[in-house]
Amino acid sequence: MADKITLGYTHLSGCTGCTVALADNYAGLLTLLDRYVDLKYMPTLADVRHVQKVDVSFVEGSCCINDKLAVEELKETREKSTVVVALGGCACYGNITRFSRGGQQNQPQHEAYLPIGDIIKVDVYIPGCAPTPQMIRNVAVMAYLLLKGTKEQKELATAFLKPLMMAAQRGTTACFCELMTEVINQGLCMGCGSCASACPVNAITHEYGKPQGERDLCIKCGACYNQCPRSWFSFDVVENYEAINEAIMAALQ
């Protein structure tokens, strides 16, 4: 293994969840600090909290556009870093942030929130509400192997990665209501479940073998979207399967 790459966190407006998802780690988040990962900054782990230059950027929450230091912020962190990840629900779709319109009792004036893709270049979402621990710590080691490893392990690192780049080029709208037409209406539903699996407010149920989404329930998080088989398929992925998690699973040994 060469030497560590450099990781920064910039936490803009959510409910710090991913940040608690990525602390759920627990040991593996130890042996990703001691072995893998140089914490610049971070405001809940690191007592540097401006940005500073890094290899990767995780951008945790959705930015507010009336708060003039949080989008000098998010600009700040796409020019320092080589990889930008957008971790959350909130960061990648603008998740409950969609529904705000101002009036909390310390900012009121805080009334309209966007994904930060639609204000910076975004290289790789980490969807859901909130991502799990193992996604999270998956991505952090296939961006140290991408960045530092071997050929094999920067192709494996790429495989993995790819879908992952895909939805941060796809834009920053995924809910049931893509799922319904980009799936359902095209025919391309199996009825395997995953999208009311994966809901993390059980907005999605099943009706004779088919999901149905409560639009009232449903806070726009895309897990749903972006855990559906058919939203995409990466042949990368699955034929390097076994070969993926061997790698991620020698670096947390």
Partner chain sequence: MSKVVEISPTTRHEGHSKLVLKVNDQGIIETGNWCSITPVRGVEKLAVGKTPEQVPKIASRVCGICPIAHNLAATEAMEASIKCEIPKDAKMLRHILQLANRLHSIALHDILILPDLYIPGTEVMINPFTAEEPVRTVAKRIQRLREIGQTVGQIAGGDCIHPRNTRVGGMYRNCSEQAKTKMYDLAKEGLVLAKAQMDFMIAVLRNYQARESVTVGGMKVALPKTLGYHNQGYLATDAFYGSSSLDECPTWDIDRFKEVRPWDWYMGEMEVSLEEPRYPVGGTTKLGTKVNPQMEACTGIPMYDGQPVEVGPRARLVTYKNYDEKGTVGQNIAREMEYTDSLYEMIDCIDALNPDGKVVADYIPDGDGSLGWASNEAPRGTDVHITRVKDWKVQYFSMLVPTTWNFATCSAALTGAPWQLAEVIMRGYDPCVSCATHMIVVDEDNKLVAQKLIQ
Given for the second form:
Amino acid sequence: MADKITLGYTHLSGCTGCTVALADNYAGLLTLLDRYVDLKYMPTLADVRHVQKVDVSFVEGSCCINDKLAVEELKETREKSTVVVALGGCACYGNITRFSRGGQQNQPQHEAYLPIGDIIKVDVYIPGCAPTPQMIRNVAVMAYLLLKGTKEQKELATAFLKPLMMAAQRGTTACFCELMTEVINQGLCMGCGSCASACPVNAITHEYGKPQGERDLCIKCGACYNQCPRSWFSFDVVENYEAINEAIMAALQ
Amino acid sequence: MGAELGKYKACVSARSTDKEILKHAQDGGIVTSLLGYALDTGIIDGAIVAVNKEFAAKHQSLIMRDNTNWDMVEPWRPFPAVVSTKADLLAAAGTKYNISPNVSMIKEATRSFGLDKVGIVGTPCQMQAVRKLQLYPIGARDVGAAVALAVGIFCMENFPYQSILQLVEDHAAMKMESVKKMEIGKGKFWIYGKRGQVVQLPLKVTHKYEQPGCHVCLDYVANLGDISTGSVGSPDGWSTVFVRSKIGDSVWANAMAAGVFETQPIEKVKPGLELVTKLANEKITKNKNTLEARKTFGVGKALRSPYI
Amino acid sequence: MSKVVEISPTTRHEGHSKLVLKVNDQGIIETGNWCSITPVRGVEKLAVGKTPEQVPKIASRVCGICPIAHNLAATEAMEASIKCEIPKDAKMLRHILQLANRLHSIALHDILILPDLYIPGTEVMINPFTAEEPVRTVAKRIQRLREIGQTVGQIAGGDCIHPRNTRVGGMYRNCSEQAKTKMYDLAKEGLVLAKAQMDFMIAVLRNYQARESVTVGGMKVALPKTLGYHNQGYLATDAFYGSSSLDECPTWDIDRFKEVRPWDWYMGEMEVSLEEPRYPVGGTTKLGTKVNPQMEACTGIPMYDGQPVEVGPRARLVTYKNYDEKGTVGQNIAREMEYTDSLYEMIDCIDALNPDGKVVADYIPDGDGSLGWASNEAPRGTDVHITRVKDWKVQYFSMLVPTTWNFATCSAALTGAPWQLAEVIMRGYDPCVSCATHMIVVDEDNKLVAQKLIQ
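Please show me the structure of the same protein in the form predicted in complex with its partner chain, now that we have looked at it in the form predicted on its own.
So here's everything in the complex, that chain up top.
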């Protein structure tokens, strides 16, 4: 196999739960680092202090536009990365920082937080709060195949990443409301239950077979909307689920 | 064979060799027998199935609801439950013909239920949901690899609960309480009463009551199940079975070797695969037309398509 | 003449922080300021007006390394305010969840401090991600311990990073008999690994302690025997879990607590007058850069009996077990000693759990605006949340989190150490900076915050 891809990890206003999710690949994390990924910049895990030029950058957290340092770091990340991945609910959709409204000591002016896609162009989304270790792993392996793989592997990776790229293009808002407006209101919901199982705060139940969202519980992470098979669904990818799962597992053996 | 039946390694007509299961089950008792066998042999350590109200009320720790007033819950409403014994499985047997969000339990099954190997039964769309969450586990940490057996059931369309209520109580003039079994077959919706009465409704009556979300579905025979099954194509009391994935292949081979099912070649039975193919094509064509129509639904405005 | 050096950002811990150090000619720290530069998301302010059900879910997301402590402290503060007693089995599930988080967090911290340490008997500093032995075996053991912790947490609490099944009034679900068995098996396996890991880490730490000098970015730095010593005292509210204002004998006293702004405690504007490009990786802040900890710090300074205190594993061991080793090494060793302790306690809690027991209170009041607080012993120290709930709406919410306590204490502990080792001292506190970025009530007149709260 060709050499590794380089990875950066920029941490903005997030909680490090996304970092923990990455680390929760357990032994698989070691395999990823051994074979596919060269960790160039990730202050939480290693000593490099400043944003580096890399193939792929994960960005965790939303961006406080009242904090000069955060905005600069985000822009620098964009300039120095071939691919920017918004990792987790905060980076993709704002998540709990959508509720922020400033006024807290010792920096009461820290008031306005934006998902990173409102400030820079983002290539790939990994939503969820926390995102899952497996999703991070799958994207890391696919990014490797995309940048370093054979022609067939590049095609597979492109097909796999396409929905996540489209999610990045779609916009920076997704919560239970999008499940209503983009799925149920569009006559697409068939009551499978994916949203309820995806919800990280148990805000979704099913009443008479259809989702009921407790909007006073919803934290705006976008997991329900993106897990829904009727938000986006790629037959090309999902019909080959066995082969793709096997390829990913084999890559980590 | 075209793409309408999905990928499969084998297709047979089968029925359970367990008389007790056949007595409770919908057709050939495939789902119940298969999951029962998988439970017995440790292939799965629990299964997500749709149970009825009586079972749910009695075994509340196996379902996800709280705050439910069971006296107010109508008969024939399904609830997803995690069962881990054969007795519970048997109690859940039979198609409910209205929506049971089985996938809603898939994460919890691996959490407070403590399952390592989850079995799940579901419609084609639920199989799509399971595969999506295995490949794109956005809100499904540590779930994908725990899905040990996914059994899909053929599905032309599904109904909201209130639709079933109107079909039974208005069109068929029966009380929900007195219904023993419902079935779609031979172009009709059949309702069997506990006292032996049988009412059949032509499907054109039922169409209006279908769940709208079913009209964009492009899968009839659960292409993404490990094994998928339904009555269509096989004689009465038998079911058509597609063995699709590697997992499905191995589970089916072992179940056959253990004498769980008797089978006939699908080519030898009537109406056979021809009918399955015909119905699959009908569903897919109709729903592709729906998807096309959605593109020009408004004035310069389309309705969304989920497919990319 | 003193010089000013700045290390920004600091690495191998959660969040964004920096160290501003005034050092003497020998490079020994005279005054150290360690402060958060993480933007303030304002969780305490955004909580106001929301439901007591949602706020603990948001509180959990303040920090992804000790989310369990935040979630439980917030949930229990709500319960304390509305005066809701939860069933015993719900308590057991919360205990299991909390201990599971501690297990994973200790293991994660091992990864973060290992690069400062040496393989005993060699001059090789440990890269935890190297594929070479003996490190790979240790890394795998650490990851397995984390996996055990996270999996147990997932079973007891629905999810392990941000728990899903906790709720005001108890838990959404009890565990099945099968789940209980699974947790049991995992805990038993973890105990064997934790013992081995603890022994390994203590050996490595003792080896470090015995050294005369260490190397930082090619610079040979003398290692003082008093590395990280301070005299600030300790605070812990329980050996394992925590306390709340609902308790018969609470172990934390809101009247002894107050918080001031960093203005009083941190240094004012200065200019960087010492730059060291060799400091790994990327060097220290450039000469001439203006720094101003007073203005830049994103946290307040909490005090107990008028002084900052240390919270965390050593504080628990000192308070409940007469542990007595000072300094950075003593602090790290205390953390290692909690490995097995948390698993023994976890096994006891799993034993006590009745899978058939109810886990939600029969009656959950809407709240009358009473003050309620709950503390939870996060892996890195006491986490106290204070709230008032009235008519099922949060009126006031405040989080007093572990690293906020430790900022000022650690700053004091920097004095006397070579500046190149400031980060080593800081990492001993296993900081979680995102969560520390909160501040309680402004206290301009030096009035007791508690008085303001109770009024």
